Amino acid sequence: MAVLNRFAGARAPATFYSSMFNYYALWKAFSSSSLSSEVDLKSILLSRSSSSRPDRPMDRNVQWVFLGCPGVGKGTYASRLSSLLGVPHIATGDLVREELSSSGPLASQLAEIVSQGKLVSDEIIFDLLSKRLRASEAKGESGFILDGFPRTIRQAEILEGVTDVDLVVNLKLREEALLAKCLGRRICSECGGNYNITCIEIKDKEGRPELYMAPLLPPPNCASKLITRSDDTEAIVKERLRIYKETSQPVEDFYRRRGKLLEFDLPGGIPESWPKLLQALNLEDLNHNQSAAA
């Protein structure tokens, strides 16, 4: 249960589910056709879409989306969120490991992208994205926690062509523990639990403790079932947070161009960050204060 705040308390309407499919089909429609420019291509969509998109009412559900460099904590953060305020956490990098797990036709494609350490095409993106949408709409789910998207420009204004944002957490970690952080992640072959095995101890020019990030080790019976994933390399880690630096900044200027921005630095781990997180967002854990009183 949570205490909401200027941030939340509305609810999405239905309607944005298909007016996501509709924006979808339409750029994919004409993504490969002859226009003359994206600037063309877009003015299109942004029509159709505020043209055919029904005004909502306002007691709605959280429209949030979660930005930071890979391995931040995006999923932890946002998954937690979700359970709290009751509304569905989509996370793009969720649904790319699915399709790369399955026997699906990008399945190939994605494993090269990924093994690059490379984006995935907006186009794929969208695909997958309007497939999690769809279940979403069937479930009558409302109201969305995104995790991953958007991550360019373009991803950004077709969003906004749909929906309007509430609020944008860009969550900030320093590069060093982000890398340590990725290195350590593990996950269980057999429950599926994500941990991680790294002890984060970063200390100030007078070693002084500046940073502790206690590891999140596994229960004993998963233990010994430990993987890690293919793209959690040295190499390919560095290569994706260049990456998203490299894309992050403009996706960044515009959400603080429309005063949705809230920047977070995590101060630690889960212990120290969750509940910084809830006060800098004016929430409540009550489900959490009354475990720990108890």
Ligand SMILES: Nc1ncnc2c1ncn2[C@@H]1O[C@H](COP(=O)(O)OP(=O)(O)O)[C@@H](O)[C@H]1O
Given for the second form:
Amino acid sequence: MAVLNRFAGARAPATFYSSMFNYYALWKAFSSSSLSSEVDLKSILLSRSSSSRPDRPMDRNVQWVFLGCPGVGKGTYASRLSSLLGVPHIATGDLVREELSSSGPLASQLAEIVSQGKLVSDEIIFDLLSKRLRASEAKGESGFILDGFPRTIRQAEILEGVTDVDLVVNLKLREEALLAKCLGRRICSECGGNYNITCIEIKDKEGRPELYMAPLLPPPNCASKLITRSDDTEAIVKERLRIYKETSQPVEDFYRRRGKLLEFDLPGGIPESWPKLLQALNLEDLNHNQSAAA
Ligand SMILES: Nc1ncnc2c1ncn2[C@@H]1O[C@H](COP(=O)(O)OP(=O)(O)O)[C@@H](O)[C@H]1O
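Can I get the form predicted together with the named molecule as well, since the one above is the form predicted on its own?
Every chain and every other molecule in the complex is listed next, the one we just looked at coming first.
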């Protein structure tokens, strides 16, 4: 029930108030040299956050987190919701890939970690996230949908220390579908659009369809510009799935214990899952109104 009340706030987003989330506090916390001393850090964060925490969480933009295994579709659904709710979609995986493709000092270090399917250190992630949040703040954005962060208990604790996350959506899909989805993922090198060339059809023992996910094919403009993520090979995806279970699944429990976790089993591809997700989030009316206004 607590969770339902939290995201009922998403029903009235027409007038978004400026976010009470203190980007500056998060940036300072993440970039603080005292990061090595967690005890000090927590006390600093708690004292800062008490002044930045909203008394009425519904009077500001949503602050949501998307959790889920590699390939589940966090990016797809987080990005759709970010457009619907008018909040930035911040994917730490995208931040890592941007840094990788730059000639910045971290690029070669990141290439080695990502190519093994391992997690980047919390410090590097905090640094990339801090920069992204500062850019967001400069554009006057507020609220967020985080995707791919937090991925460790420490990241979750730090985030919890600086701001109130309203809701954590945990997307779930069968493991054989996850691997197939990662292997079929394609990205347009020009516009960054995400597609999937695999048709997933899983049947039960009696041969009845259990899960069907149609391919998400690119428009003609993108078709000749598709690339594959370098970490979407079978061996690396399996390693990412293993690390997710070991390191990131405890984050689900972290939020479950705080009454913030919404479990969502994807019933199929986007056409089947999107309306159900909107329903689970009480956002059908908003989606309907926006579609009608467009
Ligand atoms: N919060 C994070 N903590 C540590 N490493 C991260 C984090 N977010 C992204 N990464 C790094 O970036 C890579 C790509 O992230 P992402 O696109 O979210 O992958 P996935 O498809 O595995 O969910 C990860 O395998 C990891 O190396």
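Please read these numbers as outputs of a predicted model, since none were measured by experiment. By rigid core we mean the largest C-alpha set that fits within 1.5 Å across both forms. Numbering follows the first chain given and starts at 1.
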Rigid core fitted, then: does E190 show a CA shift of 2 angstroms or greater between these two forms? yes
